[in-house]
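Here's a solo chain for you in C-alpha coordinates, the form predicted on its own.
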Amino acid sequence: MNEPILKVENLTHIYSPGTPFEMTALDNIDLDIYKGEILGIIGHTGSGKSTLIQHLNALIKPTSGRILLEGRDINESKQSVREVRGKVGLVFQYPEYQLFEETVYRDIAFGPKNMKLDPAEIDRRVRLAARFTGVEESLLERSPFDLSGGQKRRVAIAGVIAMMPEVLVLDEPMAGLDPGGREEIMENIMTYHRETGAAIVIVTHSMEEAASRADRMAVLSHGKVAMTGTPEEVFARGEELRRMGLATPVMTDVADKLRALGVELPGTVYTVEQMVSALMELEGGKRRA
(Lines of atoms letter the chains of each structure in order from A and count residues from 1; the text may use other names and numbers.)
(Lines give C-alpha, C1' and ligand atoms only; values in the text may rest on other atoms or scores of the structure.)
(Ligands and ions follow the chains in the order given, each with its own letter.)
Protein backbone atom coordinates (compact mmCIF):
# COMPACT_ATOMS: atom_id res chain seq x y z
CA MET A 1 0.00 0.00 0.00
CA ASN A 2 1.14 3.60 -0.67
CA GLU A 3 2.10 6.10 1.99
CA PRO A 4 -0.94 7.19 4.02
CA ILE A 5 -2.49 10.57 3.21
CA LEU A 6 -3.37 10.93 6.91
CA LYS A 7 -1.34 9.36 9.69
CA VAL A 8 -2.40 9.37 13.35
CA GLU A 9 0.59 8.86 15.64
CA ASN A 10 0.41 8.15 19.39
CA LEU A 11 -2.73 10.27 19.68
CA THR A 12 -4.03 10.87 23.19
CA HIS A 13 -6.83 13.25 24.10
CA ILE A 14 -7.81 13.99 27.69
CA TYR A 15 -10.86 16.10 28.47
CA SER A 16 -10.72 18.41 31.53
CA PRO A 17 -7.19 17.38 32.57
CA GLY A 18 -6.25 18.02 36.17
CA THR A 19 -9.87 18.31 37.30
CA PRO A 20 -12.26 15.85 38.99
CA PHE A 21 -13.90 15.48 35.55
CA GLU A 22 -10.72 14.31 33.79
CA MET A 23 -11.46 11.68 31.13
CA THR A 24 -9.18 10.00 28.63
CA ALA A 25 -11.15 9.84 25.38
CA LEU A 26 -8.28 8.60 23.20
CA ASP A 27 -5.37 6.58 24.52
CA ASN A 28 -2.21 6.42 22.39
CA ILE A 29 -3.93 5.72 19.06
CA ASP A 30 -2.08 4.88 15.83
CA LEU A 31 -4.07 4.80 12.59
CA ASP A 32 -3.28 5.24 8.89
CA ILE A 33 -5.74 6.46 6.24
CA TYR A 34 -4.71 5.79 2.64
CA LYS A 35 -5.49 7.66 -0.56
CA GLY A 36 -8.57 6.32 -2.31
CA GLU A 37 -9.64 3.86 0.37
CA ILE A 38 -12.94 3.57 2.20
CA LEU A 39 -12.25 3.18 5.91
CA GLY A 40 -15.06 2.25 8.26
CA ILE A 41 -14.65 3.26 11.91
CA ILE A 42 -16.89 1.39 14.33
CA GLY A 43 -17.19 1.27 18.09
CA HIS A 44 -19.72 1.48 20.89
CA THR A 45 -20.98 4.81 22.23
CA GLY A 46 -18.16 6.47 24.15
CA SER A 47 -15.42 4.52 22.38
CA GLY A 48 -13.77 7.71 21.09
CA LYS A 49 -14.96 7.74 17.46
CA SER A 50 -16.22 11.33 17.35
CA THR A 51 -13.24 12.65 19.30
CA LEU A 52 -10.89 10.93 16.86
CA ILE A 53 -12.43 12.35 13.70
CA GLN A 54 -12.50 15.89 15.13
CA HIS A 55 -8.71 15.66 15.31
CA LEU A 56 -8.44 14.79 11.61
CA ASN A 57 -8.99 18.37 10.44
CA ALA A 58 -7.69 20.13 13.56
CA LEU A 59 -11.07 20.98 15.10
CA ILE A 60 -9.57 19.88 18.38
CA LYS A 61 -5.89 19.47 19.27
CA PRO A 62 -4.20 16.42 20.77
CA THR A 63 -3.18 16.28 24.41
CA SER A 64 -0.20 14.40 23.01
CA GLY A 65 0.72 12.77 19.71
CA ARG A 66 0.17 14.20 16.26
CA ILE A 67 -1.74 13.91 12.98
CA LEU A 68 0.23 14.10 9.74
CA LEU A 69 -1.30 15.17 6.41
CA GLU A 70 1.02 13.94 3.64
CA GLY A 71 3.86 13.88 6.19
CA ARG A 72 3.23 17.30 7.74
CA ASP A 73 1.91 17.93 11.26
CA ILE A 74 -1.50 19.56 10.75
CA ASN A 75 -1.22 21.55 14.00
CA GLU A 76 2.25 22.99 13.44
CA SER A 77 1.01 26.43 12.25
CA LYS A 78 -2.10 28.44 11.37
CA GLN A 79 -1.27 27.86 7.70
CA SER A 80 -1.18 24.07 8.14
CA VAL A 81 -4.56 24.19 9.93
CA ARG A 82 -6.05 26.17 7.01
CA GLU A 83 -4.61 23.66 4.55
CA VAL A 84 -5.98 20.62 6.35
CA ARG A 85 -9.48 22.12 6.48
CA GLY A 86 -9.43 22.43 2.71
CA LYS A 87 -8.20 18.87 2.21
CA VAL A 88 -10.05 17.01 4.97
CA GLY A 89 -13.82 17.59 4.92
CA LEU A 90 -15.86 16.65 7.98
CA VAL A 91 -19.61 15.99 7.87
CA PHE A 92 -21.11 15.82 11.34
CA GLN A 93 -24.12 13.77 12.38
CA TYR A 94 -27.31 15.64 11.43
CA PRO A 95 -25.33 18.21 9.34
CA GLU A 96 -28.58 19.84 8.18
CA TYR A 97 -28.75 21.62 11.54
CA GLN A 98 -25.74 23.66 10.38
CA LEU A 99 -27.50 25.15 7.33
CA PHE A 100 -27.87 28.90 7.68
CA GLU A 101 -27.73 30.74 4.33
CA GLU A 102 -30.70 32.25 2.46
CA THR A 103 -30.45 29.87 -0.49
CA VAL A 104 -29.19 26.36 -1.17
CA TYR A 105 -26.66 27.79 -3.64
CA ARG A 106 -25.17 30.15 -1.05
CA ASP A 107 -24.98 27.38 1.56
CA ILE A 108 -23.06 25.08 -0.78
CA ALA A 109 -20.84 28.00 -1.87
CA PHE A 110 -19.88 28.99 1.69
CA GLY A 111 -16.77 26.79 1.91
CA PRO A 112 -15.36 27.61 -1.54
CA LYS A 113 -15.88 31.35 -0.84
CA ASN A 114 -13.84 31.01 2.35
CA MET A 115 -11.12 29.38 0.25
CA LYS A 116 -10.92 32.70 -1.70
CA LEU A 117 -11.71 31.02 -5.03
CA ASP A 118 -12.84 33.11 -7.98
CA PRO A 119 -16.59 33.31 -8.77
CA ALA A 120 -16.38 31.03 -11.81
CA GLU A 121 -14.62 28.30 -9.82
CA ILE A 122 -17.08 28.69 -6.94
CA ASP A 123 -19.98 28.28 -9.38
CA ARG A 124 -18.37 25.20 -10.95
CA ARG A 125 -17.86 23.60 -7.56
CA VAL A 126 -21.38 24.36 -6.34
CA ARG A 127 -22.93 22.72 -9.40
CA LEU A 128 -20.54 19.78 -9.30
CA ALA A 129 -21.18 19.19 -5.58
CA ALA A 130 -24.92 19.43 -6.18
CA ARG A 131 -24.61 16.77 -8.89
CA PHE A 132 -22.52 14.50 -6.65
CA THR A 133 -25.13 14.67 -3.88
CA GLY A 134 -28.30 14.53 -5.97
CA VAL A 135 -29.35 18.14 -5.29
CA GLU A 136 -31.45 19.15 -8.29
CA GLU A 137 -30.56 22.42 -9.99
CA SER A 138 -34.13 23.65 -9.48
CA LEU A 139 -33.46 23.68 -5.72
CA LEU A 140 -30.38 25.93 -5.80
CA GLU A 141 -32.29 29.21 -5.42
CA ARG A 142 -34.70 27.90 -2.80
CA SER A 143 -34.29 28.36 0.94
CA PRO A 144 -32.69 25.27 2.52
CA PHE A 145 -35.29 25.53 5.29
CA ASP A 146 -38.09 24.77 2.80
CA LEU A 147 -36.60 21.38 1.91
CA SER A 148 -37.35 17.91 3.21
CA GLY A 149 -35.04 16.30 5.77
CA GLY A 150 -33.33 14.16 3.14
CA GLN A 151 -32.84 17.14 0.81
CA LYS A 152 -31.33 19.19 3.66
CA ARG A 153 -28.90 16.35 4.37
CA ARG A 154 -27.82 16.32 0.73
CA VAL A 155 -27.29 20.10 0.74
CA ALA A 156 -25.20 19.92 3.91
CA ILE A 157 -23.00 17.16 2.47
CA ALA A 158 -22.72 19.12 -0.80
CA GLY A 159 -21.36 22.08 1.18
CA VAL A 160 -18.43 19.95 2.33
CA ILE A 161 -17.92 18.25 -1.04
CA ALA A 162 -17.79 21.68 -2.76
CA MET A 163 -14.41 22.15 -1.07
CA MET A 164 -13.26 19.06 -2.99
CA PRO A 165 -11.61 17.37 0.01
CA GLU A 166 -9.06 14.63 -0.58
CA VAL A 167 -10.39 12.94 2.56
CA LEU A 168 -14.14 13.03 3.26
CA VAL A 169 -15.01 12.10 6.85
CA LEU A 170 -18.63 11.29 7.67
CA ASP A 171 -19.89 10.88 11.23
CA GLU A 172 -22.99 8.64 11.10
CA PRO A 173 -24.02 10.22 7.77
CA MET A 174 -27.26 8.24 7.47
CA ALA A 175 -28.61 8.80 11.01
CA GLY A 176 -32.35 9.43 11.06
CA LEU A 177 -32.99 8.66 7.39
CA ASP A 178 -35.34 6.01 6.04
CA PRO A 179 -33.73 3.01 4.25
CA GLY A 180 -34.37 4.45 0.78
CA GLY A 181 -32.82 7.80 1.72
CA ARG A 182 -29.83 6.08 3.34
CA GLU A 183 -29.10 4.05 0.20
CA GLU A 184 -29.48 7.02 -2.18
CA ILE A 185 -27.16 9.32 -0.21
CA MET A 186 -24.62 6.53 0.29
CA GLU A 187 -24.59 5.97 -3.48
CA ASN A 188 -24.02 9.72 -3.98
CA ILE A 189 -21.00 9.54 -1.66
CA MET A 190 -19.68 6.49 -3.51
CA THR A 191 -19.99 8.40 -6.80
CA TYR A 192 -17.81 11.17 -5.34
CA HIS A 193 -15.32 8.52 -4.23
CA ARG A 194 -15.20 6.84 -7.66
CA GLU A 195 -14.93 10.04 -9.69
CA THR A 196 -12.37 11.87 -7.53
CA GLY A 197 -10.35 9.10 -5.87
CA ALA A 198 -10.88 10.76 -2.48
CA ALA A 199 -10.46 8.68 0.66
CA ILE A 200 -13.74 8.18 2.53
CA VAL A 201 -13.89 7.67 6.29
CA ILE A 202 -17.29 6.53 7.56
CA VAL A 203 -18.06 6.45 11.27
CA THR A 204 -21.07 4.19 11.71
CA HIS A 205 -22.98 2.04 14.16
CA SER A 206 -24.34 -0.02 11.25
CA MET A 207 -22.29 -3.16 10.79
CA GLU A 208 -24.11 -3.85 7.52
CA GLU A 209 -23.11 -0.43 6.18
CA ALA A 210 -19.47 -0.96 7.16
CA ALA A 211 -19.47 -4.52 5.83
CA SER A 212 -20.86 -3.60 2.42
CA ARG A 213 -18.88 -0.39 1.81
CA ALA A 214 -15.52 -0.44 3.60
CA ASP A 215 -12.23 -1.64 2.15
CA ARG A 216 -10.78 -1.64 5.65
CA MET A 217 -12.14 -1.20 9.17
CA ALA A 218 -10.88 0.14 12.48
CA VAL A 219 -12.64 -0.92 15.68
CA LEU A 220 -12.40 1.45 18.65
CA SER A 221 -12.99 0.37 22.22
CA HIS A 222 -12.40 2.46 25.35
CA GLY A 223 -10.30 5.01 23.50
CA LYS A 224 -8.00 2.47 21.85
CA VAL A 225 -7.85 0.83 18.41
CA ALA A 226 -8.86 -2.72 19.28
CA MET A 227 -8.40 -4.13 15.77
CA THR A 228 -8.00 -3.15 12.13
CA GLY A 229 -8.36 -5.17 8.96
CA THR A 230 -10.58 -5.93 6.03
CA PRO A 231 -14.28 -6.52 6.84
CA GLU A 232 -13.62 -10.24 6.36
CA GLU A 233 -10.76 -10.17 8.89
CA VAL A 234 -12.70 -8.09 11.42
CA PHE A 235 -15.98 -10.01 11.24
CA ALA A 236 -14.11 -13.32 11.51
CA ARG A 237 -13.52 -12.17 15.13
CA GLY A 238 -17.23 -11.94 15.88
CA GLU A 239 -16.97 -13.16 19.45
CA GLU A 240 -14.42 -10.44 20.31
CA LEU A 241 -16.69 -7.80 18.77
CA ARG A 242 -19.63 -9.02 20.83
CA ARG A 243 -17.52 -8.85 24.01
CA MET A 244 -16.88 -5.18 23.15
CA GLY A 245 -20.63 -4.61 23.08
CA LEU A 246 -20.81 -4.44 19.29
CA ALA A 247 -23.45 -6.17 17.22
CA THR A 248 -22.03 -8.17 14.33
CA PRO A 249 -23.81 -8.11 10.93
CA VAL A 250 -27.03 -10.12 10.85
CA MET A 251 -25.57 -12.54 8.29
CA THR A 252 -22.56 -13.18 10.55
CA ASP A 253 -24.93 -14.11 13.39
CA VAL A 254 -26.94 -16.36 11.08
CA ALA A 255 -23.74 -18.04 9.84
CA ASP A 256 -22.54 -18.63 13.42
CA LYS A 257 -25.88 -20.23 14.36
CA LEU A 258 -25.84 -22.45 11.27
CA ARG A 259 -22.29 -23.59 12.10
CA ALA A 260 -23.38 -24.32 15.67
CA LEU A 261 -26.03 -26.62 14.16
CA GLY A 262 -23.34 -28.42 12.17
CA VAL A 263 -23.69 -26.65 8.82
CA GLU A 264 -20.18 -26.30 7.39
CA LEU A 265 -20.43 -22.90 5.70
CA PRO A 266 -17.31 -21.98 3.71
CA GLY A 267 -15.45 -18.72 4.47
CA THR A 268 -16.44 -15.63 6.42
CA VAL A 269 -20.03 -14.55 5.86
CA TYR A 270 -21.20 -11.01 6.67
CA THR A 271 -23.43 -9.92 3.73
CA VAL A 272 -26.57 -11.39 2.16
CA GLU A 273 -24.67 -11.93 -1.09
CA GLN A 274 -21.97 -13.93 0.71
CA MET A 275 -24.60 -16.03 2.48
CA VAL A 276 -26.29 -16.88 -0.83
CA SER A 277 -22.92 -17.72 -2.37
CA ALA A 278 -21.90 -19.87 0.64
CA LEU A 279 -25.18 -21.81 0.60
CA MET A 280 -24.93 -22.37 -3.16
CA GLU A 281 -21.34 -23.57 -2.78
CA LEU A 282 -22.41 -25.87 0.03
CA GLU A 283 -25.27 -27.26 -2.03
CA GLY A 284 -23.00 -27.70 -5.04
CA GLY A 285 -20.50 -29.61 -2.93
CA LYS A 286 -23.25 -31.93 -1.65
CA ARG A 287 -24.35 -32.67 -5.19
CA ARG A 288 -20.83 -33.46 -6.32
CA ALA A 289 -20.44 -35.74 -3.31
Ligand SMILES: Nc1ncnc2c1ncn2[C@@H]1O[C@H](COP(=O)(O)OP(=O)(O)O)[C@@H](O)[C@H]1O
Given for the second form:
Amino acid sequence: MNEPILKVENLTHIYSPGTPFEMTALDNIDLDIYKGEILGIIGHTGSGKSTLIQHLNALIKPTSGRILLEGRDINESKQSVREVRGKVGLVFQYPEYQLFEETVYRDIAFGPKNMKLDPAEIDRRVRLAARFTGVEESLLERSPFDLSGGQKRRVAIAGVIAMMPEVLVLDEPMAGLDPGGREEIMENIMTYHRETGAAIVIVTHSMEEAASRADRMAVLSHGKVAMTGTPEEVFARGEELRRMGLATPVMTDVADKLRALGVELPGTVYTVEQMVSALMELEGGKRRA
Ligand SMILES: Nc1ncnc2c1ncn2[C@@H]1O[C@H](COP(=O)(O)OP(=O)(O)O)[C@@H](O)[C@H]1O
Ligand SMILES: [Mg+2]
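What's the form predicted together with the named molecule like, now that we've got the form predicted on its own?
Every component of the complex follows; first up is the chain already shown.
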Protein backbone atom coordinates (compact mmCIF):
# COMPACT_ATOMS: atom_id res chain seq x y z
CA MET A 1 0.00 0.00 0.00
CA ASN A 2 1.04 3.67 -0.44
CA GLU A 3 2.24 6.08 2.28
CA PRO A 4 0.14 6.62 5.37
CA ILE A 5 -1.37 10.12 5.37
CA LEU A 6 -2.10 9.83 9.11
CA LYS A 7 -0.15 7.86 11.66
CA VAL A 8 -1.39 7.30 15.21
CA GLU A 9 1.55 6.48 17.47
CA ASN A 10 1.31 5.16 21.06
CA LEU A 11 -1.88 7.13 21.60
CA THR A 12 -3.32 7.11 25.10
CA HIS A 13 -6.28 9.23 26.14
CA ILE A 14 -7.37 9.49 29.75
CA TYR A 15 -10.52 11.47 30.58
CA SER A 16 -10.53 13.40 33.89
CA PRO A 17 -7.09 12.17 34.99
CA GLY A 18 -6.38 12.28 38.72
CA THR A 19 -10.08 12.43 39.66
CA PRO A 20 -12.46 9.69 40.81
CA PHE A 21 -13.88 9.81 37.25
CA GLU A 22 -10.55 8.92 35.64
CA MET A 23 -11.19 6.81 32.53
CA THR A 24 -8.58 5.42 30.15
CA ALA A 25 -10.49 5.56 26.86
CA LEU A 26 -7.51 4.78 24.59
CA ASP A 27 -4.61 2.66 25.72
CA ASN A 28 -1.45 2.90 23.64
CA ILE A 29 -2.97 2.76 20.17
CA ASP A 30 -1.00 2.48 16.93
CA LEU A 31 -2.86 2.86 13.64
CA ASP A 32 -1.94 3.95 10.11
CA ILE A 33 -4.40 5.53 7.73
CA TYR A 34 -3.36 5.35 4.08
CA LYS A 35 -4.02 7.83 1.30
CA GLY A 36 -7.20 7.01 -0.56
CA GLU A 37 -8.21 3.97 1.47
CA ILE A 38 -11.55 3.17 3.05
CA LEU A 39 -10.93 2.20 6.66
CA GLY A 40 -13.83 0.85 8.70
CA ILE A 41 -13.60 1.17 12.47
CA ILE A 42 -15.75 -1.16 14.52
CA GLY A 43 -15.94 -1.97 18.21
CA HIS A 44 -18.39 -2.36 21.08
CA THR A 45 -19.98 0.72 22.68
CA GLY A 46 -17.40 2.43 24.86
CA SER A 47 -14.45 0.80 23.07
CA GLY A 48 -12.99 4.23 22.25
CA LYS A 49 -14.03 4.76 18.61
CA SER A 50 -15.32 8.33 19.02
CA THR A 51 -12.39 9.30 21.25
CA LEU A 52 -9.94 7.95 18.67
CA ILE A 53 -11.39 9.75 15.67
CA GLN A 54 -11.67 13.07 17.51
CA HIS A 55 -7.89 12.97 17.78
CA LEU A 56 -7.48 12.73 14.01
CA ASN A 57 -8.07 16.44 13.43
CA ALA A 58 -6.74 17.66 16.77
CA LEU A 59 -10.20 18.23 18.22
CA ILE A 60 -9.00 16.56 21.39
CA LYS A 61 -5.37 16.16 22.45
CA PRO A 62 -3.54 12.97 23.40
CA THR A 63 -2.72 12.35 27.06
CA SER A 64 0.40 10.78 25.56
CA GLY A 65 1.48 9.72 22.09
CA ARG A 66 1.24 11.53 18.77
CA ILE A 67 -0.74 11.84 15.59
CA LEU A 68 1.34 12.53 12.49
CA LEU A 69 -0.06 14.10 9.32
CA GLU A 70 2.34 13.33 6.47
CA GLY A 71 5.04 12.80 9.06
CA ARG A 72 4.41 15.93 11.14
CA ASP A 73 2.91 16.06 14.64
CA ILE A 74 -0.51 17.68 14.22
CA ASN A 75 -0.39 19.19 17.74
CA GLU A 76 3.02 20.78 17.25
CA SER A 77 1.79 24.36 16.72
CA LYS A 78 -1.24 26.52 15.92
CA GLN A 79 -0.16 26.32 12.31
CA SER A 80 -0.12 22.49 12.30
CA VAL A 81 -3.56 22.38 13.94
CA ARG A 82 -4.90 24.73 11.25
CA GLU A 83 -3.37 22.52 8.57
CA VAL A 84 -4.91 19.29 9.89
CA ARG A 85 -8.34 20.95 10.22
CA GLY A 86 -8.16 21.69 6.49
CA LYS A 87 -7.01 18.23 5.47
CA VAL A 88 -8.93 15.99 7.84
CA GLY A 89 -12.69 16.59 7.94
CA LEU A 90 -14.65 15.19 10.88
CA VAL A 91 -18.37 14.44 10.79
CA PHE A 92 -19.68 13.84 14.31
CA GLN A 93 -22.36 11.40 15.27
CA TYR A 94 -25.80 13.01 14.75
CA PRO A 95 -24.17 16.02 13.04
CA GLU A 96 -27.56 17.54 12.21
CA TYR A 97 -27.79 18.80 15.79
CA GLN A 98 -25.00 21.21 14.94
CA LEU A 99 -26.75 23.00 12.09
CA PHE A 100 -27.36 26.55 13.17
CA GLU A 101 -27.32 28.97 10.22
CA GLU A 102 -30.38 30.62 8.70
CA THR A 103 -30.04 28.82 5.40
CA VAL A 104 -28.70 25.51 4.16
CA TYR A 105 -26.33 27.45 1.92
CA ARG A 106 -24.78 29.30 4.83
CA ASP A 107 -24.44 26.14 6.87
CA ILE A 108 -22.52 24.39 4.10
CA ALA A 109 -20.44 27.54 3.52
CA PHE A 110 -19.39 27.83 7.16
CA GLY A 111 -16.24 25.67 6.91
CA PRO A 112 -14.92 27.11 3.62
CA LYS A 113 -15.55 30.63 4.99
CA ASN A 114 -13.40 29.82 8.02
CA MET A 115 -10.71 28.67 5.61
CA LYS A 116 -10.72 32.25 4.29
CA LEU A 117 -11.41 31.18 0.72
CA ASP A 118 -12.63 33.85 -1.71
CA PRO A 119 -16.41 34.13 -2.26
CA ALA A 120 -16.35 32.59 -5.74
CA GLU A 121 -14.47 29.55 -4.45
CA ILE A 122 -16.82 29.27 -1.46
CA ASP A 123 -19.78 29.31 -3.83
CA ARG A 124 -18.20 26.65 -6.05
CA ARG A 125 -17.54 24.43 -3.04
CA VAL A 126 -21.02 24.81 -1.57
CA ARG A 127 -22.58 23.71 -4.85
CA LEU A 128 -20.10 20.88 -5.31
CA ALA A 129 -20.61 19.60 -1.76
CA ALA A 130 -24.39 19.84 -2.21
CA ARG A 131 -24.06 17.74 -5.36
CA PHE A 132 -21.91 15.10 -3.63
CA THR A 133 -24.47 14.72 -0.87
CA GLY A 134 -27.60 14.88 -2.99
CA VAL A 135 -28.78 18.20 -1.53
CA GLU A 136 -30.87 19.78 -4.28
CA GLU A 137 -30.20 23.40 -5.32
CA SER A 138 -33.78 24.27 -4.39
CA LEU A 139 -32.99 23.49 -0.74
CA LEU A 140 -30.04 25.88 -0.48
CA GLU A 141 -32.10 28.92 0.48
CA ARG A 142 -34.32 27.01 2.91
CA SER A 143 -33.84 26.92 6.66
CA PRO A 144 -32.04 23.72 7.71
CA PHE A 145 -34.68 23.30 10.40
CA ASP A 146 -37.40 22.79 7.76
CA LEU A 147 -35.71 19.71 6.35
CA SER A 148 -36.29 16.02 7.03
CA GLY A 149 -33.89 14.09 9.25
CA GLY A 150 -32.12 12.51 6.29
CA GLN A 151 -31.80 15.86 4.48
CA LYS A 152 -30.37 17.53 7.58
CA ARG A 153 -27.81 14.77 7.91
CA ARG A 154 -26.77 15.29 4.27
CA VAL A 155 -26.44 19.05 4.78
CA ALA A 156 -24.21 18.48 7.81
CA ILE A 157 -21.99 16.10 5.83
CA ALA A 158 -21.91 18.59 2.93
CA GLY A 159 -20.53 21.21 5.34
CA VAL A 160 -17.49 19.03 5.96
CA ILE A 161 -17.12 17.92 2.33
CA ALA A 162 -17.11 21.61 1.31
CA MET A 163 -13.71 21.86 2.97
CA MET A 164 -12.55 19.19 0.47
CA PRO A 165 -10.71 17.11 3.06
CA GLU A 166 -8.12 14.53 1.97
CA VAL A 167 -9.35 12.36 4.81
CA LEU A 168 -13.08 12.30 5.53
CA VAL A 169 -13.79 10.86 8.98
CA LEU A 170 -17.37 9.98 9.88
CA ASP A 171 -18.73 8.78 13.23
CA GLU A 172 -21.64 6.41 12.57
CA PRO A 173 -23.01 8.51 9.70
CA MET A 174 -25.93 6.17 9.08
CA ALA A 175 -27.10 5.90 12.71
CA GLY A 176 -30.79 6.51 13.20
CA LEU A 177 -31.74 6.56 9.50
CA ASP A 178 -34.08 4.13 7.76
CA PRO A 179 -32.50 1.60 5.35
CA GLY A 180 -33.14 3.80 2.29
CA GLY A 181 -31.56 6.82 3.97
CA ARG A 182 -28.59 4.74 5.10
CA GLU A 183 -27.92 3.47 1.59
CA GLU A 184 -28.14 7.00 0.12
CA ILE A 185 -25.71 8.47 2.65
CA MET A 186 -23.29 5.62 2.00
CA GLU A 187 -23.53 6.19 -1.77
CA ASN A 188 -22.89 9.93 -1.27
CA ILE A 189 -19.75 9.20 0.74
CA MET A 190 -18.57 6.70 -1.88
CA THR A 191 -19.10 9.26 -4.67
CA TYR A 192 -16.89 11.72 -2.80
CA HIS A 193 -14.27 8.99 -2.37
CA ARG A 194 -14.36 7.95 -6.04
CA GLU A 195 -14.26 11.43 -7.50
CA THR A 196 -11.63 12.96 -5.20
CA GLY A 197 -9.54 9.96 -4.11
CA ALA A 198 -9.93 11.05 -0.48
CA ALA A 199 -9.39 8.50 2.26
CA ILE A 200 -12.54 7.60 4.20
CA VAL A 201 -12.50 6.60 7.86
CA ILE A 202 -15.91 5.39 8.88
CA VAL A 203 -17.01 4.31 12.32
CA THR A 204 -19.91 1.93 11.97
CA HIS A 205 -22.03 -0.47 13.97
CA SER A 206 -23.11 -2.31 10.88
CA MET A 207 -20.86 -5.21 10.04
CA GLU A 208 -22.51 -5.52 6.63
CA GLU A 209 -21.68 -1.93 5.75
CA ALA A 210 -18.10 -2.27 6.96
CA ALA A 211 -17.72 -5.58 5.18
CA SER A 212 -18.99 -4.48 1.81
CA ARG A 213 -17.26 -1.09 1.58
CA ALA A 214 -14.01 -1.10 3.57
CA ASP A 215 -10.58 -1.90 2.13
CA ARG A 216 -9.34 -2.42 5.65
CA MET A 217 -10.83 -2.62 9.10
CA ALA A 218 -9.67 -1.83 12.60
CA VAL A 219 -11.45 -3.44 15.52
CA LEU A 220 -11.31 -1.63 18.85
CA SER A 221 -11.90 -3.34 22.14
CA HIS A 222 -11.50 -1.70 25.56
CA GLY A 223 -9.39 1.14 24.23
CA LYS A 224 -6.99 -1.04 22.25
CA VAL A 225 -6.73 -2.03 18.61
CA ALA A 226 -7.67 -5.71 18.81
CA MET A 227 -7.34 -6.45 15.08
CA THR A 228 -6.59 -4.81 11.77
CA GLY A 229 -6.85 -6.39 8.36
CA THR A 230 -8.97 -6.74 5.27
CA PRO A 231 -12.64 -7.61 5.88
CA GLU A 232 -11.77 -11.20 4.84
CA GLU A 233 -9.03 -11.40 7.45
CA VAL A 234 -11.15 -9.85 10.19
CA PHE A 235 -14.31 -11.87 9.55
CA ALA A 236 -12.29 -15.07 9.38
CA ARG A 237 -11.88 -14.53 13.15
CA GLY A 238 -15.61 -14.76 13.89
CA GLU A 239 -15.22 -16.47 17.26
CA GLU A 240 -12.91 -13.72 18.60
CA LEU A 241 -15.25 -11.02 17.28
CA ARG A 242 -18.20 -12.61 19.02
CA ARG A 243 -16.19 -12.78 22.25
CA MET A 244 -15.59 -9.02 21.91
CA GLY A 245 -19.34 -8.55 21.80
CA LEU A 246 -19.42 -7.89 18.07
CA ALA A 247 -21.97 -9.43 15.80
CA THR A 248 -20.45 -10.89 12.65
CA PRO A 249 -22.19 -10.30 9.32
CA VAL A 250 -25.34 -12.39 8.89
CA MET A 251 -23.84 -14.24 5.92
CA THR A 252 -20.74 -15.16 7.98
CA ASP A 253 -23.01 -16.68 10.63
CA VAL A 254 -24.95 -18.61 7.98
CA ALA A 255 -21.67 -19.84 6.45
CA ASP A 256 -20.39 -20.96 9.87
CA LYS A 257 -23.62 -22.85 10.52
CA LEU A 258 -23.53 -24.54 7.11
CA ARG A 259 -19.93 -25.58 7.73
CA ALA A 260 -20.88 -26.93 11.15
CA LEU A 261 -23.47 -29.06 9.34
CA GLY A 262 -20.72 -30.45 7.13
CA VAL A 263 -21.27 -28.30 4.04
CA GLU A 264 -17.83 -27.62 2.58
CA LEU A 265 -18.40 -24.00 1.63
CA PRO A 266 -15.33 -22.61 -0.19
CA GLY A 267 -13.69 -19.23 0.55
CA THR A 268 -14.56 -16.44 2.98
CA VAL A 269 -18.20 -15.46 3.06
CA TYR A 270 -19.55 -12.23 4.52
CA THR A 271 -21.74 -10.74 1.80
CA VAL A 272 -24.78 -12.12 -0.03
CA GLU A 273 -22.80 -12.05 -3.30
CA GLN A 274 -20.05 -14.19 -1.79
CA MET A 275 -22.61 -16.63 -0.40
CA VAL A 276 -24.20 -16.98 -3.82
CA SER A 277 -20.88 -17.64 -5.54
CA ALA A 278 -19.74 -20.04 -2.79
CA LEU A 279 -22.99 -22.01 -3.19
CA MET A 280 -22.66 -21.97 -7.00
CA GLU A 281 -19.12 -23.27 -6.74
CA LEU A 282 -20.25 -25.99 -4.36
CA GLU A 283 -23.06 -26.93 -6.67
CA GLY A 284 -20.67 -26.99 -9.67
CA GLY A 285 -18.24 -29.17 -7.68
CA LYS A 286 -21.00 -31.64 -6.88
CA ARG A 287 -22.03 -31.85 -10.49
CA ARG A 288 -18.48 -32.52 -11.55
CA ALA A 289 -18.12 -35.26 -8.95
N1 LIG B 1 -16.17 13.38 27.61
C2 LIG B 1 -15.94 12.26 28.30
N3 LIG B 1 -15.65 12.31 29.62
C4 LIG B 1 -15.41 11.17 30.32
N5 LIG B 1 -15.45 9.93 29.79
C6 LIG B 1 -15.75 9.82 28.50
C7 LIG B 1 -16.01 10.98 27.67
N8 LIG B 1 -16.28 10.55 26.42
C9 LIG B 1 -16.18 9.21 26.44
N10 LIG B 1 -15.86 8.77 27.68
C11 LIG B 1 -15.65 7.36 28.09
O12 LIG B 1 -14.55 6.85 27.34
C13 LIG B 1 -14.81 5.53 26.89
C14 LIG B 1 -14.74 5.50 25.37
O15 LIG B 1 -15.85 6.22 24.86
P16 LIG B 1 -16.09 6.52 23.32
O17 LIG B 1 -14.81 6.98 22.72
O18 LIG B 1 -17.26 7.41 23.23
O19 LIG B 1 -16.42 5.05 22.79
P20 LIG B 1 -17.30 4.57 21.52
O21 LIG B 1 -17.38 5.69 20.55
O22 LIG B 1 -16.57 3.37 21.00
O23 LIG B 1 -18.64 4.17 22.08
C24 LIG B 1 -16.17 5.14 27.46
O25 LIG B 1 -15.96 4.44 28.65
C26 LIG B 1 -16.84 6.48 27.72
O27 LIG B 1 -17.75 6.39 28.78
MG1 LIG C 1 -19.03 6.67 19.71
